[in-house]
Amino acid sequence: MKIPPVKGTRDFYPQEMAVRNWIIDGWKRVSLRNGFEEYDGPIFEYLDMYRIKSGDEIVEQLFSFKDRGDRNLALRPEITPTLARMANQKINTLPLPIKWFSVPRLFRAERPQKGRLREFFQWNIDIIGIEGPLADAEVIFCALDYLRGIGLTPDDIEVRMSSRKLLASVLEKIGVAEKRLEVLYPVLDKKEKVPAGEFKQMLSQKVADGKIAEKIVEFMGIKAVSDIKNIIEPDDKVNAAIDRIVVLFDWLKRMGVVEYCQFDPGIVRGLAYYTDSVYEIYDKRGELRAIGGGGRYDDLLKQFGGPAIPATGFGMGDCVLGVMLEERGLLKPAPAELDYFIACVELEQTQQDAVKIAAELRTRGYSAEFGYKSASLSRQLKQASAKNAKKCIILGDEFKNNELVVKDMVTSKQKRIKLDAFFAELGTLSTAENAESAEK
């Protein structure tokens, strides 16, 4: 019985995986260069550190189990709550401001779809420590810094960005009680998700008003700044929020990325946990979910125990990505490639030597790989050449007097030249040149 993969799950066969390491290669590339360190954690946790986060309604929305000591677990739905915890055990010996950044597996108990899968890879990058506008630039600039450099451009893509301080005090000016917010903001988080007429209806749900919710709907259509004045006569809370949004638009534009960012009050998040600036990446076709999104939390670490410390942050999936760029044709992932490929014309009287050959190579730093079994010299060539080798060294009559010849694979010139010659003349790899042909 041929047993199949769990449903929202995936094999990576090579050619998967060379896909999925371009991406996620390509997302710690960008961190370190733009200053952030790598971290990790547990792939469980203890499900009462997520329902902290999230309430009891999150249990529905993970994997979880007992262990053997009866203690209530779950697979890591996402790593926020992690790096919250993480940070907490060392806030007073850790040097702030903290800029970490990690690419966990994930585990989700959703219905699989296009784009989301149960279990999946997302890139996540925090400041934890800044409590300025500047810091939101930052994590937001990282993320485009990767995307644009994987060839998506404004066309493509745009940042969707509000602020929930903003959201909520103008709530409160249009009439919406403070103790009603937390309720409304799953809500408001559906206005792009669902269809405008099914909206309204389940915003009646929660707002009896219908000129309160006229308003609501009216706001979250703006498209910018300077057209809340048009509903609403600004307080200084309002002013507030404001000033501090611009200033992050300003900041944006400093960096260079202002043109992928667009202001939209739509844009809520669903999570309790934001408390200020928060922004989703879309794909400008409007066929997927978000690519990516996140926001400041400056009480997550408080509520987990610690003090109270501003933080930022975001988080992108390997799905809606994949999806995406291989829709687009941005998939790049480079073919994997050989330094050499050995050849042996008669295998019974050379294998012996094109292992210690393979071997040496290896250990200089070279990758190398021989036939197992005996074929042709032509057969051999094509092997070499569908494991993209460079080289080709090949073990014929010649090498009875310790010779070997060595073809190039992608100009067809080959030369003859003695073993102890080759060697002297081949080198060893450092680290570094190791790390950089790997890279190539």
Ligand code: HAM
Given for the second form:
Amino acid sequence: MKIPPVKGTRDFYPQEMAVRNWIIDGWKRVSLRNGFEEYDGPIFEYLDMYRIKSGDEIVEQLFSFKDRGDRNLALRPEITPTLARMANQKINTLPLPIKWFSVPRLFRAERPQKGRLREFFQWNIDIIGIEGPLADAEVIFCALDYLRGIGLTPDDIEVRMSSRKLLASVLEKIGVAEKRLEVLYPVLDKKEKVPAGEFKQMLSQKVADGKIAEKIVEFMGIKAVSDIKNIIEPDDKVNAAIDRIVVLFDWLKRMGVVEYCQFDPGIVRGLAYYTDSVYEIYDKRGELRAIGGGGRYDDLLKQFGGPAIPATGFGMGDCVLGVMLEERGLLKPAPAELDYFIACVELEQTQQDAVKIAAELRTRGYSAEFGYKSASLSRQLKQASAKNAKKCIILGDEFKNNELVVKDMVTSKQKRIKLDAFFAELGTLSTAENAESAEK
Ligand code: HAM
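With the form predicted on its own already on screen, would you show the form predicted together with the named molecule?
What follows is the whole complex; the chain from before opens it.
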């Protein structure tokens, strides 16, 4: 019986693994240079944790199960609740601000489609303990630092930004009761994600008054902060929300990334815990779902039983990003390199020496490989090239006198050298492992 892979999962053969590592290594490098420290949590948590504040959509997409003690658990669909739980647990000893990053493997029972799977990796960067828009700007900068670094320009991508505070205060002015906001957000989040007719119908189910619904759609379509006054008469709450957006854009300007950013009140975010700034990054060609998204969630730690500490953060998956980079020819995983390939002209006579030399090279910190089967020298040299070997050690007739032929695979130059002299010249690479074993 042939067993297929589960729908929405991926097999990572070495080639795909190289791409995954290239993406994740980039995320990690950029996080570190922006001052974030790495953390991780368990792959499953109590199911209830995602019921507190993530929102219905994510709860519907949970892979959940009972353990042997009849406890309801779920595979993590996101890491923000885990982060809030972990931060709360040690909040009295952790120095603030907390600037942490993580690349968790996540699980969502979504309908698989281009860029959306049931198992994926997601880069998370979060700052806990800073109230003002500077922290939001730092998170956005970090995401753009990565995306800009891999070659995406303002012609390729755009950060569409808004604010839940602005939305809430405008909706209130339009005539939506405050207690209706939470049920309305997941619907408004769908505005750009479903066809216009479907959105109108979804909205009419939550907002019975057609005039109010029309105003909401009108507000979500404006292109500049200055257009808000054409929709409503701004009050203090609206003005305070606008001020924070202006300050955020100001920081982004100082950081040199404002040309990537666009005010867009159509951005709402699906998750329930966001309280203020919200943003999503999109491919400007407009064919794909969001590359990433984030925002401020000032109440989450408190809702998880901790103190009232503000927080802001962002998440980016590897799927949409991978599709987009592939389409643009920007996926550039470095090919694996090999220091030495050892070729035996007569396998039976020199295989034992080849293995011994490879073992010695590896012990000294160099990568080395040998062939398992007898093959012509030219075939073995091809094998060495296919493995990206920098040098090939050939054990031929000369080896009867303990001499190796070392071929430089780039210049094709060859030299003969005694085995002892070869290792004496070579020395030992100072890798961390070698330094450790030298100390013992
Ligand atoms: P999210 O918008 O649910 O936010 O996910 C962020 C990103 O993760 C998406 O834009 C997408 O790149 C990726 N993603 C989400 N679902 C899938 C999927 N099924 N397949 C592939 N990629 C996916 C969050 O998860 C928040 N917790 C982010 C955050 C961190 N907010 C504050 N801190």
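Numbering follows the first chain given and starts at 1. Fair warning: this is a prediction, and the values are worked out from it, not measured in the lab. Take the two forms, superpose them, and find the largest set of C-alpha atoms that agree within 1.5 Å; that set is the rigid core.
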If you line up the core, does Arg71 shift 2 angstroms or more at its C-alpha between the two forms? no
